[in-house]
Amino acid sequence: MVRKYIYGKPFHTEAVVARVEKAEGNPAYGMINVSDGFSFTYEMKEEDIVYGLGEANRGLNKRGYCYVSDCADDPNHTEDKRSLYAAHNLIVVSGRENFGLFFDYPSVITFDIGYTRSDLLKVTCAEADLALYVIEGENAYDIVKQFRKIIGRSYIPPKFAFGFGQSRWGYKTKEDFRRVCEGYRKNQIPLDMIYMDIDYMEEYKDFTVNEENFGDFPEFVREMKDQGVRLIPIIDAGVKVEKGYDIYEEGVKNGYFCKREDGSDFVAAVWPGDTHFPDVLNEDARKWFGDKYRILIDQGIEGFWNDMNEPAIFYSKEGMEELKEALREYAEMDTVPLWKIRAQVEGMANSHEDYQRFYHNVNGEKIRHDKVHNLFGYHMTRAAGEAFERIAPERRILMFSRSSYVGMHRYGGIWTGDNKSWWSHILLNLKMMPSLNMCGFLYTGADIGGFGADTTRDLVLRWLALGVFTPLMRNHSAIGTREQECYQFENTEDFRSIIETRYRLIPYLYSEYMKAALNDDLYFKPLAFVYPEDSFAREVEDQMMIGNEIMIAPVYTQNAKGRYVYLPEPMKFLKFSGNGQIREELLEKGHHYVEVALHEVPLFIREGKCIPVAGAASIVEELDTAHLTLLGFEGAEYVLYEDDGVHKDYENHKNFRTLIKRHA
């Protein structure tokens, strides 16, 4: 059961699309106070687990820390960070009482979940203008599925997007991309996509291509596709201020950019230098900006990734003037306060003062950006998603974003941003996945190998073994870091083995993804959702269920030869290794230590279940799904979902077929 409570005058975010009648009074759980802003307070029981918050730091159980929904461009994801790139304001309390809360509030909102006081859950925001959805259910899983029903179907990408992709900030020429393609093909490592970071553009201008380095771009797109590789370009939020640049001039002429209070176009410095932000909360501007994706689609592009859309700001004109004035004052001092100067310089980026300096036009009403800050990335991706329906209504186009809010899940997936080549970030990647699924984001993944810092061979291999199971599987790294394409390391056959395993599992992974999307369900689940009565399962945070048949338990510790796992029921333990070899062992319910070599991919099949596996292929389109092998328990059945991976005929009964693992 879902109830909606309205406080003040909420901004209509369109996160919830189902009709939910307004309830009178206050929720049956906790206490509401609107005397000074808004606060919700609930006294937690000792056994309560708190799930949710999507892309958030730390654990699967959010108890014990403080989280702030305030979309932030911050690449240093250390344990003390309270805000990341997204705002996903769903929490689910699971214990003696089971209920979910979605705070539909597009500005800064704080979730103190046992941080200030260990037994107190307190949610606060500055203004009492929000919609609060309260969801009651039998358990946490039931509550999440009800929430998924009211927010609308999750984005469904084309099937090629389940292949492996390679990315790096620093690919600048055709030869760079050809070299990457050749490196993978020469070493017989599967590859479906190469991503184009900001250097493919002409002076970082959206929807342009550097003609000097990418002359006859449509022909180059065809050349790469002839080798089975799709190019996936980045689109940034800021539009370069430059006379003669048609997108800039159109936006200025039609008033499609965010404005200062005096009505002038707001200016912020990002990669191109001075930029304007398209006012994607304005329906007309959103349509205009979205239609620009056609420029690249008409040249053969079939997918995009949206970036810098918190929106990220290096500095504003106003912020730079304030810094200059401060430096002039410091120059008169006998002792220069370096710590203060450093703080002021660093504070120029993504400052809340700048977010108060520009406005959106929403249905004729001027809305200051900081009041709706968390919606920008959502609506930028919405602009693209709505445009795709006009440009190519029958086809699926790949789209994922860095910043997001609940509701954006209908238009694209997300990647979890600029992580680091740290072992701890493999574990953070794993723990985020079910939380993101709870908020509707199914097409998700992290930068495998780590974006920032120098990676190591074993870190990339272990991370790939987790990435085998994430719908978005992309190796991505920053300019200036160690090159981490899979062919850059010794014994490339180990990398080939893991990525081939991904392709062999795509029939199962794609099928389970589609079932989750079509049924408003989860692709990744905490063990506790499947085994709610198992006290051990409730504590496990480094193992996850995928679909309805398997459990994964990645190795995420340096130099480890294996790991301990807990099995809530008897399961078959499988290890995929090179040359199509699969080792299989039946393990009883309980605790086990399992050995996993660097080139192996482990998974566990639930009792009475089976999964389909294909032969290896170099690209998704070459997978032979007519001759699948079933692994698991004899006599088990599996319902396979399979479509053409391009069009949108999802509900066709012909997409389903039942496979039976026959007795030997």
Ligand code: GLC
The other form holds:
Amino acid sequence: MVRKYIYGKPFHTEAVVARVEKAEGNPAYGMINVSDGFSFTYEMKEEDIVYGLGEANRGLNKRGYCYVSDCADDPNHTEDKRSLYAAHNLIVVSGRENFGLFFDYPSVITFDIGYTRSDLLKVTCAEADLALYVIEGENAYDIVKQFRKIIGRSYIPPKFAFGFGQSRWGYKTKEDFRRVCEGYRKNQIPLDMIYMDIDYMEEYKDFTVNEENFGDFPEFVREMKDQGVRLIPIIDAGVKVEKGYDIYEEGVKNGYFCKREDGSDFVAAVWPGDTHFPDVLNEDARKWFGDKYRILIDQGIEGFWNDMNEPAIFYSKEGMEELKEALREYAEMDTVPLWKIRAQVEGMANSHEDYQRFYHNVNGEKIRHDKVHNLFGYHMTRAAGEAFERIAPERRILMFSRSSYVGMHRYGGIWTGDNKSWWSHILLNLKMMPSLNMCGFLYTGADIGGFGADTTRDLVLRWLALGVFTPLMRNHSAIGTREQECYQFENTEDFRSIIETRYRLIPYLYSEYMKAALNDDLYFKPLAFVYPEDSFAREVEDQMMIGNEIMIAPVYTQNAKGRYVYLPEPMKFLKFSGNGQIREELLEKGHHYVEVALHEVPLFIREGKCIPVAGAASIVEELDTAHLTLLGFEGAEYVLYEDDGVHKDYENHKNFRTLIKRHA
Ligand code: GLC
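For comparison with the form predicted alone, provide the form predicted in complex with alpha-D-glucopyranose.
Next comes the full complex, and the chain you just saw is listed first.
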């Protein structure tokens, strides 16, 4: 049961696509106050768990901290951060009362979940203009599924996107890409994609390719594809200001860029230097910008990642003038207030003042950016997604974004942004996955190995062993950090062993992904959703269910030889150890210590279930799904989903095949 309450004049975000009747009065839960902005207050019971918030910091149970939906380009995901790149305003209270709340509000909104007062849930935003959806259901899982129904089907990528991808900021030439490809092929480590970061472009200009380094680009795209590798270029939000650059010229001429109050085009400095932001909230501008993806698609490109779309601003023209002015004043002083200068310089990036300096044109209405800030990444990706429907209506194109809002899940996936090579970030990665699924984002993953800071061999291996299960499995790192492609370390067979396991599991992972997408269900589930009566399971945050058959429990501690794991029912413990070896052991319900070596991938099959496993392959296309082995419990049945991975014939009953694990 979903009810919609309207306060003031909400901005039409198009997060929810189903028709939900407007309800009268106020929700049955909590207290609403609209006298000074908007607030929702609810007294939590001791046993209440609060789920949701998608891409947010900390735990699966969001209780005990404060989170702010305010899409931010912040590469330091320390425990104290309240805002990351996304705004996913769904929370679900699960305890004596069970209900979900979706705050459809496109600007800054704060979720104080037992932070100021441990028993108080308080959601506040500056303006009482929003739609509040209240969802009632039997339990948290049921509520989440109802939410998923009203926001529309999640994005489905092409099947190759379930392969492994290598990325690094700094690949500049054809040679760099050839070296990566060769590194993988020579070491027989599977690889399906290499990502092109900003250096492939001509001076960071969107939809251009550096001529000098990538002469005859279509031929190079083909060359890589002959090696089984797809190139996936990045697209940034800011369009470089440069006379003669066609996209800049067209945008200016047609008024497609975000404007200042006086009507001039707003200037934000990002990678290319001065840029303008395409006004993706404006339908015409969105169509125009989206159609530009065709330039690369026509050259053979089949996937993209959208970046810097919070939108990130290093500084604005105005901000720079203010700094210069301040520096002139400081220069007159006897003692220079260094800390003040530092704060001012740091405060220039992604500043709220700048977000108040430009406007969108939405159906002729001028809307100040800060009022709709959290919708920019969503609409940039929507621009691409809508264009793909025009450019290649029958085909799936890979797309994921950094910034997002609920609604964007229909057009693309996301990666979780600039994490670090920290052990704690493996755990953060794991905990975020089911929360993202709750908000509709199924095609997700983190930068494996860590983006910032120097990684270590064991960290990459342990992270990969989690990445085996995330739909997006990509190793990515920042320029200047230690190189972390799998072949950069000793004993590459350990890396091969883990990534081969991913490929062997693709028949299962892809089937479960597709079932989740087609049924508005979760691919990653908290244990509590499957074992609601089990008091241990309710608290587990470092193990997750994937699909309907398995549980995972990754190792995320340095130097650990294994880990403790809780089994809510008897399960078969499987360890993929490379060279086709799989160890199997039946474990009783309860607590166990399991040993897991660095090159191994552990998983647990639920009682009475089985999973299909293929032989290893070096690319997704070469997986032999005609010869699958079923592992798990005798007599169990498994419904395999399989399609050509390219087109959109999802509902065809021929895509489903029942497999039975016969008694030996
Ligand atoms: C941003 C992205 C990162 C990328 C870098 C350079 O920090 O999050 O993934 O490598 O920009 O484009």
